[in-house]
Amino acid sequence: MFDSLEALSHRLDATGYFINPVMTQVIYLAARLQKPLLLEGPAGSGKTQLALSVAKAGNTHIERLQCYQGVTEAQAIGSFDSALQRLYLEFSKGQHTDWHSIQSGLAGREFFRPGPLMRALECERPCVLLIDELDKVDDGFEAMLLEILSAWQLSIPEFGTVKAKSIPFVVLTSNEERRLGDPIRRRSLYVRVEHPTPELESEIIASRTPDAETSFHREIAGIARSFRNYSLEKPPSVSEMIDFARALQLLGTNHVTEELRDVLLPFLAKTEKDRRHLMLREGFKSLLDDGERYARELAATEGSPS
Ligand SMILES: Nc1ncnc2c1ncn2[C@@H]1O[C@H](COP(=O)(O)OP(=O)(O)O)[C@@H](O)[C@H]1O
Ligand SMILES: [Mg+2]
């Protein structure tokens, strides 16, 4: 998918995904060694986006299995289309002479609707297989995946083993609602994804609000940091900070003041407890002060006027 580290780095850059050089190297190694990448970290820290960006950078498509409690193997692997099978039976009435021929007719590949796992293995050239929010499924489902990821094949009772035509670049993500099993951890390259550093976050914000000043981008990154250091139930993620920055632009301001607290709270407080916390006037004010301090520190390290 990527011939060199430089090519990956350059093409990932072009997708607008911001990443540190070490992480780029890990992605490159995972791609070359055909190892799944396991991204674990808080919601909104860019895990899903990374998989989408890698696909874009690799000029390939993405097969996405969105996990949730109760997702079935049939949804992941695929299942026979029973309506189509019934149609076939009606259409071919009288043509079958024995049970065996009916059975083998119905087990034809054309009646099987592949799910994302099977589609990924059947790709002629490697795609990105994103198995998103794996922490939402149970142990049994995880064990099934393990088999596919180690043997790169699927067993479907009706028509046997499907071997991979190409080995996908697998990205597993977890928001840590359940602890993933050790076997899947061992098989993968484990990457802890945290909220970005203020430097990186201000670049991300800059890319989404390019017409604003650098000082504005830094201020948002500083506020993000100060809110995450506060003990909130749901600290704001990058995507919330992007919305926050856009909201400020719409409000026609490039500086956050405490007067804007009530209109900005819906962007920053996502639970009643957090909202009440932030409604304490001194609480909000002191967070803004901290944010400004972080923004100044950022300006100092980046060596340009704040
Ligand atoms: N490193 C990054 N570079 C660019 N955008 C990012 C980055 N991290 C997060 N984002 C933005 O934040 C949004 C949420 O990220 P997402 O991948 O959905 O988070 P997660 O899957 O970890 O919950 C993305 O759509 C993207 O706009
Ligand atoms: Mg996600």
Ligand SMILES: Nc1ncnc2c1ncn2[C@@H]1O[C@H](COP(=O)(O)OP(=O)(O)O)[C@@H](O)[C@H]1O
Second form
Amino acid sequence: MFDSLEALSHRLDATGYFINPVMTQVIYLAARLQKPLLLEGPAGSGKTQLALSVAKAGNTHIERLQCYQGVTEAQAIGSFDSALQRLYLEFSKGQHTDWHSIQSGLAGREFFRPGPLMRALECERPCVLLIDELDKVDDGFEAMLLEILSAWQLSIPEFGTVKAKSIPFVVLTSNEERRLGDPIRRRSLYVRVEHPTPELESEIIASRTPDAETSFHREIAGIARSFRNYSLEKPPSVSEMIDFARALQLLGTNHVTEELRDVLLPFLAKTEKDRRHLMLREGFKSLLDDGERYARELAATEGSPS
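Just the form predicted in complex with the ligand so far, so send over the form predicted alone.
Since only the chain itself is given, any partners or molecules it might have are not part of what comes next.
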């Protein structure tokens, strides 16, 4: 997918995804060694976006398996199209076809509708296979993935083994709701993904709001840090802070004040418990004060005026 480390670095930069040189090297090694990349960390820290950026950098598409409690193997691998099979049976009635031939026909590949795992293996050129939020499924479903991650194939009882036409670049993500098993970990390159530092988040905000002042970018990064340090059920993600910054621009302001609390809460408080915390008399104001302090520290670190 990537001919050289330099090519990967250049292409990732072009996607607008901010990534450090070490992570770029790990992605390159995972691609060349055909190893899954396991990204573990808090929700909203950019794990899914990394997979999307790798697909864009590789000029390929992404096959996404969104995991959730109750997802089935049929949804992940695929299943037979029963309506099409019924049509085939009706058609076969007048063809004087023996029952064995009909059975063989019904189990044919043309009646099977592939899920994301099988589609990834059947791609003519490598795609990115994103298995998102793997921690939400049980051990049995996780074990089902071992065949594709080890041998790059899937066993379909009805018509045999489907071997990969190309090896996908696999990204597994986990928000740590459940500890993933050791077999998955052994097969993967493990990377811990945290929310960005204020310095990096300031750069990210600047890339999305380039017409704003540097002090504005620092302020948003400082507020992000203060909210994530607070006891919120759902701390704001990077993408939510970008939305927050854009909202301020649409309101025609480059500074967050306490008076804007009610109109800005929908961007930062995503549960009723969090909303109530921030509605307290000193709740929102204290977070803004902390955000200003972090912004000043960031300005001092960068050695430029606040």
